[in-house]
Amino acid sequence: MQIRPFAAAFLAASTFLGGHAAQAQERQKFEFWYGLTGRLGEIMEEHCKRFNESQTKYEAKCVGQGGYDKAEQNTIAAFRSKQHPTLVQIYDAGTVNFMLSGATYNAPQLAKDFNMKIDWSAYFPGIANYYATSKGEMWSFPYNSSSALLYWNKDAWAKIGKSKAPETVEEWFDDLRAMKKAGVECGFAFDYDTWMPLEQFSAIHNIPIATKNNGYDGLDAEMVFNKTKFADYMKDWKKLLDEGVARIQTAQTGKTILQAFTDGTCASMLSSVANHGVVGSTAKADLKWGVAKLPVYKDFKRHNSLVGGASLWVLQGKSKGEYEAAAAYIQFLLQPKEEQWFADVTGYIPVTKTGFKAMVDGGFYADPKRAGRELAIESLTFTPPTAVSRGIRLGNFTQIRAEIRAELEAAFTGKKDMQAALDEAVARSNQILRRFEQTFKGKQLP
């Protein structure tokens, strides 16, 4: 079994942590850190419990980290002190950081070393490409996956004589303005998150966020979103806000976009399919709602949307027994019945075509309470991924998202002109990219 050398970015080599010499009758334990919180965090615990109860040989010790950002930060710190887990859930934004760390025991090698039965071709291309190297190898195992949808209030649209969700951006905005005249106080709730308006919007319009095919072709990529259709999109959002058609909804304003939609305050929002179950269980009793694919500008051809969520990374420096247990856990998660259970209780989409087919054949999507969830798969697979729509491979993307959010907030609250804010967001993001490039000077993306 060959394991790659550890990267300087994690500062130290790691060795097997002693103290795990177990008696023959004891289970082989391994530690798994996850980033999901709230109800989704509870479901992560439930999934671990399901694994532990399914057999008697291994035991997953699952530890929540209090958020995706913290899961990544805590793992890096723990690796330095040789107190890291065997398995960790890292969200999409951390992919390139872990690919270049040299601290990972990559998925193909783990599968080979422990005779895992993995059909790599069964993964949806839109999911596989996000976590794959230039050679098409996934170094991590996709787990909780999602894509973005338009959530819409059917009663609000009925007030303007419509029973179908808008398909184009222009139609959506016209509908919002018409609903305002019809007495709908808030047609659209949004916040400063970048995943829907920047990342998903750019993918479905097949426009770049950065040069070098969004960073896949080199660490010297530069941001360009201030010069694409995204800039017009944000200016259009600002017009809706100024007209009183749209509304900023955050915890600081008293309601999140999810709360504003489920209680009927606002008639539409853009959100993850992972929230489908949350809307269904928390919406007021008389709320008639549905979901639809994200609208596109009429002059653009629709492309596939991006996968969101996280994948599972195996880390170096653990025992053969811990790796064997982690491999068994991953294999357990890929069982069709587990993919269906996880999708049912969360709203996340199955990561494999095999799992999806089993769910379709079993009538999963025919259940009215799950109506529309299949649209996330349809959106994700609408076209084969292009060099631009396959994903984003930019270093320290978490920091970049924060810079963009800050500038969007400044623009939407009237402190800055939108174009000036986007220009500043690009400038700050490029500074982050150059620091990342310097950190990994001389290294090539796998």
Second form
Amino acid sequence: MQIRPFAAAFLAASTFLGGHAAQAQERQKFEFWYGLTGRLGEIMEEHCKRFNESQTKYEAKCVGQGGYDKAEQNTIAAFRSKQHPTLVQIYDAGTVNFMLSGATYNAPQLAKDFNMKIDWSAYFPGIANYYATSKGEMWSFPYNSSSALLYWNKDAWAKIGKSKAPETVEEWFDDLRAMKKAGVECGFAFDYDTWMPLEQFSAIHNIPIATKNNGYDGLDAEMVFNKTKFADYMKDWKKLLDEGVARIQTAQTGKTILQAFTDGTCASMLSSVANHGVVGSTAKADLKWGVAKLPVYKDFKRHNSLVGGASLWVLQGKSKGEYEAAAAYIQFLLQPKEEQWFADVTGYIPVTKTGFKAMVDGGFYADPKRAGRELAIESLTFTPPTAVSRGIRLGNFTQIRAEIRAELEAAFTGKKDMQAALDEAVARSNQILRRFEQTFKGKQLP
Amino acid sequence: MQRRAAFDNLWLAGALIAPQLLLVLVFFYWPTVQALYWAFSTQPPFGGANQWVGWQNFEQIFSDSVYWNSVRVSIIFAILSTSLSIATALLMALMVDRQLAGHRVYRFIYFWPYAIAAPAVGLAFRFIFAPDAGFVSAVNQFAPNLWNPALKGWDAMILIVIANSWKMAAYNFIFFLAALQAIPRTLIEAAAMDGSGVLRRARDVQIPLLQPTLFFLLVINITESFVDSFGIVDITTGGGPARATDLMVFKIYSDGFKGLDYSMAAAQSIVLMLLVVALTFIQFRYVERRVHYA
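Alternative state: the form predicted in complex with its partner chain, after the form predicted alone:
Time for the whole complex; same chain goes first.
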């Protein structure tokens, strides 16, 4: 151990020399965990850097967790061993777990304790309602927010002589079939993600996924999606698949739907507006593409779509200094300038009406690079949220999504009849809900 | 008469084994007891108020057809990947032991795959076997839709079996090679002088003498395929399509960590532990009898 005395001496010397200066500008640190990955993860990192460079009092330490679900799992594991961060990004589906956890320092309280300037009424109602408690309070701060859109390849549609995206589901399917005849190999790529076909679809058609207003009115909700229009929608998708008009694209088949769309293999997909930036930057050079609001069945009136993405939760058990720093960070993110920067580099929508207005006035959406992003907001605010287009508040929703996915896999690969698969998915989801209810016995949704 | 070695100084003996005991206690018994407690209660994700529910978790598991599917899938996986990895490793070891040209290089590189982490193996095989873009996609050029692990359960199973065997074969290879080299050359030379060819010598001389190694590897491989296959499944198939590769250990992960139902996961891991113990017991009781230790 030759090095040790040397290192100790060095450390002592540097503390001695730098001690005074460091004390004067000792920054209050706090930890922030995020779930986004890939390019979006890098942007989270950049956002932290912008904060750290904008002032000298606080320092955000941002740590990527490798996925939304991992961020939730790791936070829970860390909380149990008291190693958790002050601030964490939790996706929409994890909201109810955190609401019932008793582990959170709720947004209104934080805002009050640290004199944050937050205009709660500035949030888009579609966003505020999704995250709100029964008393209308948001316990977390909506952060990266998105909604789903139809991405369509203009060249493929040109082959059937159309220059406009389909508005109804029927029109869309007719187009796909016509395109097949015109030589388009793959008209529509989908995977087993339930967010677009089940959650967004049900919201814009104003049909329930579960009783008790999708779970907002109590933990004893039961799934009903096997008896709604969603079942017909899935049967129609299966038909498209069998006719060779649509195709399943996942990482396991070699290309995700995003890759299949951007390299021109498949002519349409349903995806989050958050991918607008990625599609723009990764699409092959001559790809002409656009976005449109999700198609709706002819006999239905269009309603608002759901907000997706994540919100920021503050956790219990940290020091006052750390809370102060976290509050400053949240306040920083809500500045119009930051909202615009974030929306620009990602495709996420601004969370406040004021932020949106500033961007519209500044000509943000006039840039052809961002053409269509405003449709996400149009879709999200199409009607005021109804009792069921408001959102979903079901326990263990991540696991429910996984169960539905497994059953959809069985149906789309021809192992099971679609209706039988959906019935099974409902039965299994209900088991999860009952299990959740039992685990949180005696607790009420706030 | 059996001679027994005994310590007069029990305190010293205790002190000497204490560090080891402590390790086993901390890393095995303590978690096991914890898991047992969780398995008989409901544990909220963020901790706190457990409720005792008796056998309910186990009843729910055993009445669940999806659970039985994962047991079935695990057993198929264990049998296939153990046989494939042992067979290829044996073949490779026999070849290298014959000191064919370049055997030193092979001896070296055949072991490499075991040094690669399971998720990395999974990632590599996911690319190789991707039906649209992978190496194997050429197959689909000749016969469309012949190979598609994203849609066909059996293809997915074959994929994880190959990936796991590729890794385990490397491990088995080292043991086989060491055992082969421990066989006295004189035996093999004598057989050769009696006129037996390569295959004959392998079948009648070498493999019978490998029995103890074979048995050891059988136990290790089966155990490994039950408890250590998680990384590959997670990266390649994610348990799908339609639960065709939903191995028991993967289901524990998805119920516990994704589903945040720690109690159900704990109950399943208790069942898995008992299953592995039972399998190992059966192997020692019935298979080992037929093993001749030289």
